[in-house]
Amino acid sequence: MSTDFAPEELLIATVADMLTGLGHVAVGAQSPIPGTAALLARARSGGGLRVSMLGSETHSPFTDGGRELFDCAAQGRIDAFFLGGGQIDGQANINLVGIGDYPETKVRFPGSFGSAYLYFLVPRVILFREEHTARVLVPKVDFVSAPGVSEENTYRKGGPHALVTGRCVFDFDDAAKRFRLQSIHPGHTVDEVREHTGFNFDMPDDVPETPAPDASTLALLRGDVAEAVTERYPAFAAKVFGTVNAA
């Protein structure tokens, strides 16, 4: 098995490496990466973790979609969800509203559904959008769909737990409220994450690269996995993994 691998499989893998030791991880819907991470996450399991994968007829039990996903986060039975924006600030805050003031909104996006109330429920929210540019990554989102942060005393269960980009790994630190970079994915640098990247964010003063998938996790990967994720996301595991039974 060769150990070059895809960027999408380097970022698949450091998502798994995430939600090792959990019980029940959700995925909503158009998340390709994160689903494919949870896939392998319970390959490695030996099928000791759940997920659930809205929009998959084999890997969610659920009939009713998100009504019941959310009636899982309020009874604390989801240890791990995913969240992007269109915009994602140096607090964790995430905007799926537009960009301009609101609601004189100049750019559009899909909506806020219910982001904020599983924010503040789902013990690790991974914060995931492949694009990393300082159009996305800003000073401070335009509008809040989702705080990443709540003022003292307000009872929050949930919170971000990372940010995973196309360039490296932030981890949020709860106490000072604000990103620290963790890793830089192989092939990218240091200055060039502070170049695309709005907001200010901490860093020790080596910092790592991130882990490459090694060569039983690219077999387990571009076997089991590919072939479980093509009955959600057929066009991406055919471009990733090449599987041949995708529409």
Contents of the next structure:
Amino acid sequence: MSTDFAPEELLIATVADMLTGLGHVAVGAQSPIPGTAALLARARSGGGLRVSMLGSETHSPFTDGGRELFDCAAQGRIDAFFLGGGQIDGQANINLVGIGDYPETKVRFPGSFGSAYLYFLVPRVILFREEHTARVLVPKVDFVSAPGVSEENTYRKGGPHALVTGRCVFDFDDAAKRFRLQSIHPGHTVDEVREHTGFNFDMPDDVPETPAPDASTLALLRGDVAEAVTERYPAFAAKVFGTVNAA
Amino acid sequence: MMTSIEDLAARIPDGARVALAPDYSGVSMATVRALIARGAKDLHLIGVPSVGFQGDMLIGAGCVATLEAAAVTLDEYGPAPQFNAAIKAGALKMIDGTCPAIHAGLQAAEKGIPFMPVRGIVGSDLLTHRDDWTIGHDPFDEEDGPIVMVKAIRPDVTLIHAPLADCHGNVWIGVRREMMLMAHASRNTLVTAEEIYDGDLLADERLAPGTIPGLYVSGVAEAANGAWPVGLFGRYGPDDAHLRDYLQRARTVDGFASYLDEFVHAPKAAE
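What I would like now is the form predicted in complex with the partner chain, since the data block earlier showed the form predicted alone; can you produce it?
Everything in the complex follows now, all chains and molecules, and the chain you saw is the first one.
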């Protein structure tokens, strides 16, 4: 049980576990940890999981340009996707645009990408944000790039499944429209999570620890998976795994 | 059809609506430098669906009045410094969108129809800031709930870089077919190509399906390494050291000016 692992490796293994049994996972922009998790889940799936990684030349099956991912999603051909947020609030609204009174934002984020669409159409959307602070996890986002929940009559096939941060995992309760603390990463505490979370959330009496990756997971991750992710995220792979892009 | 990089830049007038591809697709950095060198003004850039380094440089150089995109992203290189500075200074009008709505708007233009319905978006604050998006209903099924409709996007010019083009204006883009959509939707398409193909790209059945026909293309210039310092799919990766140097310099006004002096205004610096 004394196997050492990097914080990123725990997050990768945690996200990968959420993809078990799925058929097709897509990965969008600026998603090195979710992307690596998808490749890990694929490596463990025995050929059952397809991964489509935007911007990759070797891990993308698409031949019809940028629109094909979105068309696939609208047809229900994608089971899981990842979204982040400069701000994420307690109703799972995400803000990828900026802080302040739009359009006069005090801090500008990159933009909404495909979030305003994919959040509605992909059944299992995993929110991922490594920074777990009260400035990111806010009571109410300043700008809703994509809403966490919708009114009854809205065409919506998907939405938030979980929120994974550098400190813990929340799952999302669709009925209550609230996050629920699911597990805490080794070395972190409930008090610390409460202190650094700007929104209210539910929790069980006993909060389990996020399971550490086992030796075989780490071996797979540091071998084939690290090599596979290096093409798309060379800087990330070099930092976490020490791999070098052959291209 | 065949012309120079400088001529391509001259054929993008001030104020033009210019469609650009993301950094992982085909970006004509050679023409971007020529646009900056000629002092282009008031451009309306349309990222299909996002822009990267070419957007940041054009914005920093004062060439851009409006940016319409789903995101500005330098991927692993972090935030776009000149874009962020321009937003902070109120020097750039940003029209925030989402990737599939930009594709759908171009698809409407491609089909010569006024708008296209798009899933999702309902309840996003993006919608409240767009006068070219509206909510309607499925005319065949009133029970289906609200659906967003986006107005057609008809760029004046698509500017791209491709691995191959021939003297008939046919341009091979392989599977990077967002550039096909852009060419179909735009009034004019201007292209730099890594190599000029000796022959007719449409005559080869293996190449023709990934080729933009010359009927959409109004100018082609040969530009070896034309996407540099950004990469080109299937050919070369980004020039990591150069891009890091750019980011370092682009943090300040003087640093950005020194970058332009060295790589844009100094003749033949890039070649």
